[in-house]
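Read the single chain below, which is given as structure tokens and is the form predicted on its own.
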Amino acid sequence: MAKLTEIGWEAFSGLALEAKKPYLEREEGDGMPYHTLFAQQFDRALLERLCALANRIRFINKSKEGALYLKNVLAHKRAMLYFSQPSSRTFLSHLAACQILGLTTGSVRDAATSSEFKGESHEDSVRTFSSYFDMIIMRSPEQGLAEKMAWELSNSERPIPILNAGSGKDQHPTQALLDIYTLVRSFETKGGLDGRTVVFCGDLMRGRTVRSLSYLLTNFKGVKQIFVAPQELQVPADVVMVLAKKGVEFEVADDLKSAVKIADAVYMTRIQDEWDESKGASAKIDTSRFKFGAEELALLGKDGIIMHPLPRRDEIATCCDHDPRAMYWRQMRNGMWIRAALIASVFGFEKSIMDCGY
């Protein structure tokens, strides 16, 4: 199996993504991955496997001796949360995973109560996590910053994972992770994910959450996917190459009632103006055509569901929050699950968890 040791960081860096993928999987030649940087690591088969684990997770947590069980998994690792970017759910879901796992964690939340604020390089801050920890769950503004700590810590003389929790405007794995959890859930008990209709709706421009659930979605047998964005903030020229490379039906549209009506699950996604050039650039924007409230609850289908990766604005009613279709806190809470469980398998212990008496 390749390495990270095996290939120079200019040579790796412009390989395809699909390309990278056997460089950043476990020693174990499971297909699990060691590092976890981006969706186009993660196949059907895996999808089903961290799905499955994550639900057995759940299941051995609900009882006091299966979650002290749990406890002692990873009692004997220690997890960094590196979030130089402001973040809730992120943050949260994945301390929250590693609890449930037993790992002790430390965090730093912002670059200044650290000694980059002194100058100190992103090299070297990740470099003494590593001499502390056995993995570092890392968020950036920065484009491409996790994949280039990976192949450094890889090359070190302490190498440990590192997992992608969003990384400037291209990925957030585990968000997609948790949102192909949150859709194989909805629809378990009524036919599955394959053949659905997926609605896409806001920033899909600058959107990462929708650039890596895109992607996972082609692992999926006929999923249309429906882009319903201003032409400003329609989905990127990379997404729809990939969609149109793999055969997967997509339309662009402008329409969001049309599209509801016709949706078995709509993901809808607030602007990202902290990502405007000039401030203030996204609010000359007109969206009001691109809000889900009453009227687009009202078309959507019975079994249909809605999503958002959180936070919101005012893009989704807060009258829709206690219908039973609305999927976006529970949505939250499926992070928690399957972080656990691509945390536990990092480690090599889906088997014994899957396994074990509870």
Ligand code: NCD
Given for the second form:
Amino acid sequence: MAKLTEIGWEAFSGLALEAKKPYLEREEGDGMPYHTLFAQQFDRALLERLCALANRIRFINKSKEGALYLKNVLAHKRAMLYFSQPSSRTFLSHLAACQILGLTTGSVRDAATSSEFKGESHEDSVRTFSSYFDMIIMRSPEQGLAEKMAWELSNSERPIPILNAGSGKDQHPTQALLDIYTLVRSFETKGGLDGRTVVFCGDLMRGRTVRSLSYLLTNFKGVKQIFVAPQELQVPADVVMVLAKKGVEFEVADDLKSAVKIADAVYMTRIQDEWDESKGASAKIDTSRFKFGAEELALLGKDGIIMHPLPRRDEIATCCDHDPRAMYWRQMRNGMWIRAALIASVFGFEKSIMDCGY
Ligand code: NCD
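Switch from the form predicted on its own to the form predicted in complex with this ligand and give that structure.
Starting with the chain above, the whole complex follows.
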């Protein structure tokens, strides 16, 4: 079994994502991640296990007895939520997931309130958290930071798992898990996710949720991906290369209305202008044709769904909010259940929850 303690940082960081996967798994050999860093760690079997566990947790939590059982599962563990980038849903749903499982939590929501402000290195901050907590859930504007911290911790005297809650423009694996969970549930009684057409629209160049979800979708058979964006914000080459290599059908387009007509799911995203190299650069791009409103709603099939990782600005008109095909509210709540499933699995409680009598 590959171990992060047996490979240097340079050698590890130079590996392809798929080759990194075995180094990040739980030592118990059940295929579950120990460190959760990118979408490439999840194959279809793992996704199905996590969706099944999320459904179980959701069901068990309905009764008081069940909820109290769940609250005891990880009552002996503590999690640190280390967020040095703004977040509402990702922070709160991880917090709620921890609460469901009984983990107690600590948090940093702004690097200005931690010793990093005094010049402490990320390595020292993370080592500090590992002295008090049993897991670090982290979001950072820095690409690759979660990966480096995972390697550092695994090579420290107190290794604890890292869960990447968004790293730069790069990856957002747990968002992709909740997106898959939402898609799987939406098509559960309608023939499943295989063979569906998923349309991504908005800022596909800088949206990390798109990169992670696009990859996870390759685990399903015959899912076609259509990328609709202004040319300046189109899907980056590395995402396209993964799809081409895997022989996945995809299309790069610029007409949302035509894409909506054939879509099973439309995944809208906001313009990520916080990454603009010069202030106001995104505002100069004409994004008016990349918004979902009443006209697009009228073109969407009756079983089609509208998704969004949120927060939204004006890329989905509020007139869509009460349509039964607007899945973004449920998507947000699904995040809590699938994150609880992942956290329970990282600590080795998948089987006991699946088999419990509730
Ligand atoms: C996304 C993110 O932070 O990448 N939000 C989220 O986690 N739900 C998308 C975004 O900020 O646009």
